[in-house]
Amino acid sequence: MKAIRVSQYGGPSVLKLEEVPTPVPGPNQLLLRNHAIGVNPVETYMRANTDNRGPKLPYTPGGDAAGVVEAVGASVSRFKIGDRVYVGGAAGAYAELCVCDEANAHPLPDNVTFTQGAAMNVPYATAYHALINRGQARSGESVLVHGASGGVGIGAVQIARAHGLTVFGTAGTETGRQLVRDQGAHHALDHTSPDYLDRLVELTGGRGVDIILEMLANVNLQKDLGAIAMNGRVVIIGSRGNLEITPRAIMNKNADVRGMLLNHATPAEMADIHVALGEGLRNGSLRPIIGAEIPLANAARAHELVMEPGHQGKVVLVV
């Protein structure tokens, strides 16, 4: 089979399409014939060996995919050959076929495309874990989603609306803001405007929002503390550097600043997340938006695109 291989750390050009042996599923694993593969920013960090996070060389990147079950291990009971599934935590998903543990595979409803399925695991599970588990969102509250036109942001907007929150989302272009509104945000703000958080506070009657989902904490966190409501929660999903903050701003709001990483979710939390996501797909409240479909052989371009500021929707590889 064909797969993307990384034999040296570096820029996107190190992603090479090669012929490799087809993996064999273990007793509790599925072999999946991929139709679409999700591309996530973390895979660019691993490729570049940022903070010495790169896997042992050589390797095939990727963990998110959607396709059809090709084979099952002897102990697999929930799936059979021919089932449509989306998966997370797969071993080497940038390939024509990949293996994953049965626990990391989830039914893909017939009304959902394979490209949409490939957009589910990291973006939507991250959004759900950040908003519901770490942010402890409750119906009737309000939330600001930074970078709401990206994969995680769109997921957060849709999940928040489905849970009865008032949703504010940001994007840097009018096209992006219209996309955010189309996905259910009550208000879309221009984060390139220096006073967009002042506008947010005005829209909440001076109160601020109950929850902020922060995608770039090193740039925004200090400013977020002026836009959070009393007893509010800032959940940090992403950060690319250091910053200096004023702790008293947290004290004055009796606020919490909480970090999150999806791989810290417990197995029970992950199971609950995917039950909720599966139902959202079936009932139509969750609708992944695909920003770009790129052939597997052009994985380097996908890695460039997923890191470009202002890209909209999810970047997927198609097989």
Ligand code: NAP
The other form holds:
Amino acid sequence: MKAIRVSQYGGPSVLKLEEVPTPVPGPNQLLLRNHAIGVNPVETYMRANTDNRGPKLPYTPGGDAAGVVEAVGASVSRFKIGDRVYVGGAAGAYAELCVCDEANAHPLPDNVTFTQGAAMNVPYATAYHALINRGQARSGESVLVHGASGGVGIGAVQIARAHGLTVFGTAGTETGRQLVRDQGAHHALDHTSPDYLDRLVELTGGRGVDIILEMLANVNLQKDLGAIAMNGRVVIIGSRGNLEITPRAIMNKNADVRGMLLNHATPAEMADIHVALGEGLRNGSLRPIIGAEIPLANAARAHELVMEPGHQGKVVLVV
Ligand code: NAP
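The form predicted in complex with the ligand is what I need now, so please give it after the form predicted on its own.
Every component of the complex follows; first up is the chain already shown.
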């Protein structure tokens, strides 16, 4: 089968399409014929070995995919050959086929496309875990999705709206802000404008928001502390550097600043998250938005695009 291989760390051009043996599923695994593969920013950090996070070389990137079950291990009971599924945590998803544990596979409802399925695991599970489990969101509260036009942000807007929160979202372009409104945000703000958080505070009658889901903490965390309500929670989802912070601003709001990594969700939490996401897909409250479909062979372009400002929705590879 064809797969993308990384044999040295570096820029997007190190992603090469090669012929590799088709993997064989273990007893608790299934073999998936991929129709679409999710491209997440973390895969660019691994490819570049940022913070020494690169896997052992050579490797095939990717963990999220959607497709049709091609084979199942002897102990697999929930799936059979021919089932449509989306998966997370697959070993080397940037490929025509991949294996994943049965626990990390989820039924793909008929009303959801394969490209949408590939947009589910990391973005939507992260959004759900950040908002509901780490952010402890309750209906009637307000949330700022700080970076709402990307894969995680769109998921967060849809989940928050479905849970009865008042939703504010930011994007750096007008098309991004329109997308954020179209996905259910009550207000869309421009994170490139100097006074957008003053406007947010104004829109909340001076109170601020109960929860901030933060996609770029190294730029925004200090500013967030001026926009959070008393007893509010800032959940850090993404950060790409350092910043200096005034701890008193946290004290003044009796605020919680909470980190989250999807990898730290327990197997039980992940199972619950995917039950909720599956129901959201079936009832139409969750509708992944695909920003770009790029052929597997051109994975390098997908890695450039996912790091470009102003791209909207999810970048997926198609097979
Ligand atoms: P993405 O699709 O590239 O979206 C990035 C979002 O950030 C866009 O809405 C972008 O808007 C926005 N943004 C850019 N500059 C910003 C600023 N100054 N302030 C606020 N937002 C800004 O990425 P993603 O897949 O949604 O992931 C978002 C972040 O979360 C990434 O850093 C990723 O590594 C991280 N992440 C973490 C976890 C975890 O487990 N903690 C899981 C998944 C993702 P414009 O382009 O319009 O400016």
